[in-house]
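A single chain, nothing else alongside it, follows as C-alpha cells in the form predicted alone.
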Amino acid sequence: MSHNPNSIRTPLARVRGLGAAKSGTGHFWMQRLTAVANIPLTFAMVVIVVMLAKLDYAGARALVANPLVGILLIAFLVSALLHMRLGMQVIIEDYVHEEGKKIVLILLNTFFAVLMGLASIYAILRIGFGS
C-alpha cells in the first residue's frame, strides 16, 4: 500500500487500516427518506388528531379501525421512529466519546423505538381487528 502525501489520515490511522466504515451514505440516505416521508405522514396525522379530539371514545375507536385510518397510523410510527432512532444514533455517536457508554447509549435507542413501535403497532391492530 503506498502512502499519498496528500492523504489526511494520520500515520497511525494508515497502519491500523482505519477508514471509513462504509455505512454512512446508507444511514445518510435512510435519514433523508424518512424525513420526506415524515412529511405527509405528519400532516396525516395532524388531521387524524384533530378528527379524534372531536370524536367519543366508540367514534375515536371506529375512526383508529378504519383500515386507511389504521395504515396511516402504522406507517406514521414506522417512519418516525426510524427516523428518531437514526438521529438519536447520530447524536450519541457524535457527542458521547467513551466507547462503552456509547454502544450502550445505541443498544437503548434502538431497543426504546421497537419497543414503542410494538407496543403501538399491537394497539393499533387490536382495535383495528376489534379485540
Contents of the next structure:
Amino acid sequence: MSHNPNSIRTPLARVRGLGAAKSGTGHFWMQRLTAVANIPLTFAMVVIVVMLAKLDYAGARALVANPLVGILLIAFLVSALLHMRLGMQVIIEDYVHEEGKKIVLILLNTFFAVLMGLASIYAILRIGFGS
Amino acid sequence: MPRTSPAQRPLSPHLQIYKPTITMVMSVLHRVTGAALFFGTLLVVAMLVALAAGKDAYGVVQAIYGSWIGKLVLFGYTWALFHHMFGGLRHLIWDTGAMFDREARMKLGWATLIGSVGLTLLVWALVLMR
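Could you switch over to the form predicted together with its partner chain, since the one displayed so far is the form predicted alone?
Next comes the full complex, and the chain you just saw is listed first.
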C-alpha cells in the first residue's frame, strides 16, 4: 500500500479497520458484556421455564404475561442472541476459509439471530398485551 | 513449474496426537456447547411463539417437549447451557489474569464439569418432581 509522506493522517488512522477482524475491540467487549449479563438472566430463564413446565396453557400465558417475567425473558433473549451471534461468527471465521462462503454464512448467522429475536419478542409482547 | 502430487510430509500434531487433558477437553466442550446453544435457542423461541399462537400450537410443543426424545434434547440443552455458563465464568476469571497456573487451571476445569452436571441434575429433579 502506498503512503503519501505529506499526509496528515496518523499511522493509527491508516490501519484502523484493516485487521482480520475489520474492527477493534468491539467484538471482544460485546462478547464479555453479554457474557456477564447472561449469567443472572440464564438463571431467570431456567426458573421461568421450569415453572412453565408445570403449568397448563392458561397458567403458562398468565405467567409470561406477568411484566417482570416478560421483561426478564426479553432481556435474556436479547443478551443471549447478541452473544451467540458473536460466538457463531468466530466459529465460522475459524473454520470457513473461502471468502464467499464465509460472508454468506456470516449473513445467515445475523439473519437467524434477528429472526429469533423478533419472533420471541413479538410473542412475549402479544401474550403480555393479552391478544 | 508443473505441480506434482503433494509430498508426503508429516502433519503438525493434531487433536488425536495429544493425550486429552481436562483444560483441553473443557475448551473443546465450550465451543461445542456454544454451537449447540445457538441451535437450542430455537427450542425457547418455538415454545414462546406457540404459546402466543394459541392452545393447539402450545399443545403440540408440549407433546413434543414432553416425549422421551424431547426430554432428552431438553436435558442436553440444559447441560449445554450450564456448561457454557461455567466455562464462560472461567474465561471471565482468566480475563482478569488470575488462576492461570497449572493447579488452578486443572481445578477450574473440573469445577466447570462438576458444576454443570450438578446444576443440570438439580434443575431436572425440580422439573420431574410432582
